[in-house]
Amino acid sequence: MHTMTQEQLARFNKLVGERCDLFFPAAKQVVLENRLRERLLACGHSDYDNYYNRLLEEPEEMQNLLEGLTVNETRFFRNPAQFKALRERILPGMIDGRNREIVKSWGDETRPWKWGERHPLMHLRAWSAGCSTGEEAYSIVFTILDSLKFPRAWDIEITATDINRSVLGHARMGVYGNNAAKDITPDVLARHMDRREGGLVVKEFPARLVKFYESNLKDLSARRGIMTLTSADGLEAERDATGYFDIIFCRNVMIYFDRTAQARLVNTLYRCLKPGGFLFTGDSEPLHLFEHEFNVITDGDAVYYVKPS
């Protein structure tokens, strides 16, 4: 096998950035180099230039390369302070506000609503961006369900996206090892998961509310909030996400991007939130590095962001 030159490594780094905004500074280029060596061997190549050309010609091989370049570490209710804020501060205020609007709309002929129909305000939309194996998305839906007095009366939609197809396959199954229970309180576990031999499985109702899609955040930013969502059966659909979501979790994703791509993504996430919507980022992803229009909320150990109403 030929040794990769710095020039070749720089070409691969640029190509990966062009496809999905991943960026490897000098201190992290060993990750890219090791992954390239793995794929070179797996494909039977001995020359990096030939492999580079293959990436240009074969989208499937580019996908194989990308799937090993990020760490898919996650767990249920990761960063408990943020989920506490969601459960105790954000959702009660959001739900109470909508309930008040619903009561005000009764008898308003300009906003017709018939008994027996779900009121148009009775919906909650959340997005888990970079959802990995699904624990974050399921943690969100568990929290939402536990915050509603009559959850089945509401239209609840959790969109969960990742660029990595293999982790999405795991997420869609909703099956986890017994060690996952250590991060879930016994009452939440009893309401939303079943024990099975060797592990846990998400119950049918919460699982039905979470939809997992392959999606590229670079495309979302480039298209100013138009999401391209690929389902498990390979069907591709587009969604204009402008003002679509009440809550967005985009945690430990931007750490893989350079400063320009981070700023572009922050602006896109702002665009995708409804007025009054909330954004959660990772602890190492504070937004003070960028110009943005979010209001910053510090609630105990949790820091999160709200789009002004």
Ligand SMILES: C[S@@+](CC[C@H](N)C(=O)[O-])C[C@H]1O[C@@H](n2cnc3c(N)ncnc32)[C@H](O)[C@@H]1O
Second form
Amino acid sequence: MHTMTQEQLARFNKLVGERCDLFFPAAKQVVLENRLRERLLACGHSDYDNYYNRLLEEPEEMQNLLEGLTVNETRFFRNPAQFKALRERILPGMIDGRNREIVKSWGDETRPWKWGERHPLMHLRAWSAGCSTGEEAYSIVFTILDSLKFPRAWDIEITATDINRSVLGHARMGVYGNNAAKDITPDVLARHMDRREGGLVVKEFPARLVKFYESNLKDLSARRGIMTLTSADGLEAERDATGYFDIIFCRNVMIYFDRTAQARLVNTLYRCLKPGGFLFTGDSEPLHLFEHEFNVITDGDAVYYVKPS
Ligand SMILES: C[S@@+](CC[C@H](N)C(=O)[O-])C[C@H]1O[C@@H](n2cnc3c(N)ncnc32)[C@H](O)[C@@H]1O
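Could you present the same protein in the form predicted together with the ligand, rather than the form predicted alone shown above?
Following is the full complex, with the preceding chain placed first.
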């Protein structure tokens, strides 16, 4: 039986934090310990120092370790009060505002636009940060599509990112068990999903609007809003996400980070929003613990944050 000293455990904890901001406080260290033991045996190492060195040398093994450390629990329309606010207040306001700007821009020669072309203001960009198996990203796109009179006339882009490759594989397929139906109203289900033997699959149009990428929130914070996005075929692209998104969902992700990493991420998410853009966090991730510049909105049972215009 391999034993690990407290110093070794602390070293692993620090390394995982350095790579992806995940932090295991004393009460949760047993999760890290168990996962390390599993990987040590799987790799055929006999001591933890050798395994530590391997982690430093092999990014693939770091990824294997991380896949067993992240908590991936999620579901469609998780926190229904937030989706109600998105559907009933945020999107109608945003779409109206954009339509008004479009009308104002007619005849504005500095913003030339021809009839028959999509107006440059007809776009909506949302981000599911820490998307896990994709239910959150698809819930967002379903809600956006249902808020627009002519959804196909708009440029809708949902970016969905996670650090865990195996959940992204699941998310990209868009296939879920029948029990997912309990979280989706029958009319939304009928519009956006098909029933297949043994489960549900997201229809082609909403699925096409969601792009899943491997991306580490730690890197995004370190690079002040520059995203590194790795697609399914392993291609890496960079995006300057400064002022890019109308809506960000980053829920039940930073709860696993330490306070410093949380504060840094909140500031980075602020930077990535357009003025007037909205941020949703998880119920256990209130922002009042940090210094931030968001306005806080309490709307029924939902709390969310808006970047001042
Ligand atoms: C509990 S799930 C939350 C899923 C969804 N947002 C929700 O609230 O239902 C947390 C996700 O965050 C991802 N995650 C953790 N650390 C991350 C990091 N540094 N960068 C990107 N994703 C991360 C995990 O892999 C996991 O899939």
